[in-house]
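What follows is one chain in structure tokens, specifically the form predicted on its own.
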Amino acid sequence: MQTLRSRRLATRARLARYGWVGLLTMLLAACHTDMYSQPRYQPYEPSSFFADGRSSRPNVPGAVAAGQVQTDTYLYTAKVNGVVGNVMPFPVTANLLARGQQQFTIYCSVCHGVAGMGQSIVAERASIVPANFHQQRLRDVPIGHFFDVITNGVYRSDPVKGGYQSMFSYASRIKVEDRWAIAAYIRALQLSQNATVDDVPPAERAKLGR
């Protein structure tokens, strides 16, 4: 009697031990049976269904991907008739400059430095010379120049090495509005390092120290 009972207990233990293995096997066998195993074309596989013989279909004429509508050319290019503009496409506010400072710190300061003077660890340890935003040449450029550079990068010509990319595009990393915010913040940085008492409104000059 004791032996029969022991056998039953051993059988139950084995079922409990290995039963989950069988359950897991059935679950795995059921996966992908609907989507994975459905009839489909492989990349570049020809098709007899379409007249041109291609299974990969071209985009429908006039179709625009979600979020890719660009009705404001200046907003997305900073150019008017191919020329870089010198106006912001929307008002510059304190919140916008704060956003620009945040994005500048994340993406730009690693090379150009926190103050935009082209001094950073990357500049010290890498064989690059980041632009100093406070040089007269960049103080004179239109504000759209900074948006254009962030969007398209900078490609310079070296007489010895030939052409080379000195800064890649950040268009895929920084959204359009934030690129403009960075441009506005760079202009604010330039003003902060070159401002005089005459730039301070008369009503605010009394608050300045000696």
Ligand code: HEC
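Between two forms, the rigid core is the largest collection of C-alphas that superpose within 1.5 Å. Numbering follows the first chain given and starts at 1. Predicted model, so just to flag it, every value in this text is computed and none were measured. What changes on going to the form predicted together with the ligand:
- A188 shows a C-alpha shift below 2 Å between the two forms [criterion: core-superposed Cα displacement of 2 Å].
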Second form
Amino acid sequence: MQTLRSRRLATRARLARYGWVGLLTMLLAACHTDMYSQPRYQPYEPSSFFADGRSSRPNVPGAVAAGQVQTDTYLYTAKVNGVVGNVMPFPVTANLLARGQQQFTIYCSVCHGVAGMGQSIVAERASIVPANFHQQRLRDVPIGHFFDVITNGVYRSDPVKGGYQSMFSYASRIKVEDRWAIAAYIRALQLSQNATVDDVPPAERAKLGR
Ligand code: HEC
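Structure of the form predicted together with the ligand, please, following the form predicted on its own?
Next comes the full complex, this chain leading.
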């Protein structure tokens, strides 16, 4: 007489012997190709359908991706006829300066320092010299120069290696409006190091005595 235990063992052995049949059935049932293999071209694959032999269609001249139209040249380049301008393309508000401060702290302070003095751990440890924003030349440049530098980076020629980039472009990382916000904040930083008592609102002046 079979015990419960030996019956269980027999079931297990049968499963091991014939289980693959069930598995195969399930696998084969999943092999439907309807949506998976659609006719398509590989990238750059030639096509006899179009007269020029290409399967990909070239962009329609003048086409602009949705939301990417750049009609305001100054906003996107800080330049008028190729020369950097000295005006903001939109009003400077306290909110904008706060945004500029935040973005500056994230992207620029690591090298230029939180006060823009060109002193930082990176400057100390690496063999680069980030610009000090309080030097006279940078106090005199138009505000558009900062937008331009953030957008295009700084290239210097190296007599040995030839041209090299000493500060990379942030165009892919910082949004256009934020680049302007940073430019405005740099102007505020410059003012902070060269302010007189007259620049302090009367209500705040009393605090200076302390
Ligand atoms: C990885 C370090 C690094 C970071 C981060 C960095 N810079 Fe620079 N920056 C430099 C260096 C190095 C120079 C000096 C380039 C030279 O003179 O060859 C420089 C130069 C400059 C100059 C002076 C350009 C001129 O007219 O000579 C400005 C303005 C400037 N950076 C702005 C910024 C702003 C704004 C940010 C943040 C968006 C930023 N930098 C982030 C390294 C950095």
